[in-house]
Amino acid sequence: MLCIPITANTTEKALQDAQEASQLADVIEIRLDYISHPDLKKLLAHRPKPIIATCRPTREGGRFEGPEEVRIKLLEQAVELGAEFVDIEHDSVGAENFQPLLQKGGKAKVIISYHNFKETPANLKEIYARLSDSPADIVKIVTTANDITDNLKIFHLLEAVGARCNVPLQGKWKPLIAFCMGELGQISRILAPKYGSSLTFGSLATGKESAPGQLTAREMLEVYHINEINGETSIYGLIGNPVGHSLGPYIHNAAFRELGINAVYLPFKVEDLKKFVQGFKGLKVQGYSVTIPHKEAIVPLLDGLDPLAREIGAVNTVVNKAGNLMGYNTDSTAALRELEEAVGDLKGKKATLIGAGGAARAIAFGLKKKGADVTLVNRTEDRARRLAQELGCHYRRFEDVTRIDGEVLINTTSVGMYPKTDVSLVPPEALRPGMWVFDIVYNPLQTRLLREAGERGCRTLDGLRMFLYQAAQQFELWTGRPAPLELMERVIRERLGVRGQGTGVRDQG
């Protein structure tokens, strides 16, 4: 079930806010400690969903800084007007104050929360165990991801818990709320039904989040579908960093609902690659996209490769196949198959490619295929002069970039990718009439580097056809099933902002 907290000031916004909330969530919290004077009767009157009364002092990372009788004496004025559910704080319960709250009776349960601000600690079946040892009717335990695989702990106690195994219970059973926060917690947020938390929040908007890292309701039912997720639902997502940028939850998500294929595709942002693919190994994530910084370094942790990404030596799709991890490139034939459609026969073509990465590899790899001169620029000389030997390409220092001739112009950094969109290596003096220039980066669609080209007089070729067809491709891997490339495109350029005539490549089933 999905709960929208509302954080308005007044008691008139909160009811606003709280029908508008209605339309979306399963339960309404209503954070009293947000409001200066609450009006609770009105409040309750008027509730459109089961509510959920909380004041959260500000050592629980709340607002209310009062006497703690004044706030305990509001919990129980919001139980005795017919809250369905009040959130108290695990330090409160063994208080001899609060032991009216918790024996008032009638129709409310109780929550008892735990907060960790910190990190998400090793301990948390103890934590749990303690406090369904308390009169509380549920238990939420809520902690801070310091890396993703801090998500792995959460998971792992929800599951231990639904199995009702492996948790050293004193007192009896009791259903749990668990996922973490901050934007390395984002992924237990949408993950939450999977493993059987009773609920996971959603914030009614941009800049009404009541916790670190909360999505929007919105986002959640929209683009992850949050609603259909349970405990069949198949994993997959991006590895990068960053990914906040990336369109990939949007379109394979979307191309997962139009297919009616039970799955989730999530953005893994991942600093310790190891660490995390040898943690979430044992998740079963079905498949990966992996961008920036991490193509070339997850060679050596996967399985087994493609032939193709085995002389390309670079990776940017991951299929687990019964367990092991296989990895893939679709990087290479999505950027020819876009040059090919624009530019014509590669061969004989001089290229040049800005960059010495993962994508610089794979691009330069399949021009050379096709017979194409390719020469190397990167800011780190070293790079481009080892990658260049690797490919049997030639290469330029990067203060030779405005004497670079030939065709073809390719950036395959990330510079001018949102959200710095005003930069670009390639200075404009390096543009010339009539050439080919071909950014990878898709968002935005239009950048700095194509901007000028075009002002310049060059062809300029943007990277929305890349994306999509690798991405067709990956979902290929995964699935088995074509991709439905047009409702992929729609939903790009829908979320760029942007209208087009389309690849013109129809659906292929």
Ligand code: ATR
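Residue numbers count along the first chain shown, from 1. Bear in mind the structure is a predicted one, so any value in this text is a computation, not a measurement. Rigid core here is just the name for the largest C-alpha set that superposes within 1.5 Å across the two forms. What changes on going to the form predicted together with the named molecule:
- Taking the rigid core as fixed, one finds a CA shift for F117 smaller than 2 Å between these two forms.
- Relative to the superposed rigid core, L409 undergoes a CA displacement of at least 2 Å between these two forms.
Having gone through the form predicted on its own, I am curious about the other one (the form predicted together with the named molecule); can you provide its structure?
Since only the chain itself is given, any partners or molecules it might have are not part of what comes next.
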């Protein structure tokens, strides 16, 4: 069930927001601590959905600064007026003010809540046991993820409580709402229904969040389809850093839905790759996309490699085969497919690559296999020299970029990508009429390099198809079914259009 918190600062605005929220939410949380003089009668009389009355004090991350008696009084009134739920912070319990509130005769179910804005402590089960040993009906435990693996603690707690086992229950068993806050905790908000959290929260709009890391309700429903997530939902996701602006969740979740596959694709912002890979094995994640900066670092952490990925030395796709994580590379095939579709036979063609990172490695490798004559040009010359030696191609000094000759020029770096779109590593005089110029950046689709190449009579290729093809092949490796290419392309174009040029990263995942 999805709850939208209302964070308006007047009764009137709160009612308006509640109306709007009622189109998406199952439950609405009225944050009384955001409203300076809340008109409870009005708020309750016009509520469009069941509500949770909450008046969070500053000590628990809320905005209420007044005396505790006033705060409790407000909640009592909400109960008397028929609020369906009332949220009481765990440290209010034991104080004599909790009992009278419950005896007010209303039908409200009491949620006893614990918030930790610093961390996700190790003793979550003890906290649950303590909170459930209270007169409350529902327990809410919300912590902060400082590392992506902190989410695992919450999932384990939810599973243990769901199975009614391994939890040292002193009081009665109570349903649990649990997730992590912060950007690193977002996956727990999305996976809440899979692990049995009674509720998850999404904001009405960007800027109306009531806690750090809250996604919008629309994103939860329309991108991640949280209403369709259940205990059987398979998990896939993108390992990278950053991942916040990736298009991966849009295309893969849309594709899963199109084919009726019960799966969800999540962004995993990973700093400590080893800790992540080991920790998340327990979640049985079925497949990963891998992007900057982990494409090479993930290789030794996998159980096996596809021959192509082994030869390239970089992985952008991981498939979980009966518990074994197998690495693949779909970047190389995707780029080569795009190039061959446009340019034709690449044998004997002279191709110059700008860059010498993971993407350059995959593309140069593919070009060499097709018999092209490859030259690498990179800011850090030594890196170009080493990669050239490894792959058996040439390299040039960065300053010599104007002396490029040949039929194909490819930018494999992120230069020109949003938000710094007005830069190009290739001076216009290096761009000769008739030359093919391929930029693997897809946001914006027309980079400065491609614009200048077009102006000088070159034939241009943007990064959309490479992104699309690598994602489609990835999807096929995971599911064994043909990827809905048209849908995926439409989603990419829509996202790039909807957000203007604002998608953020060049992302091969």
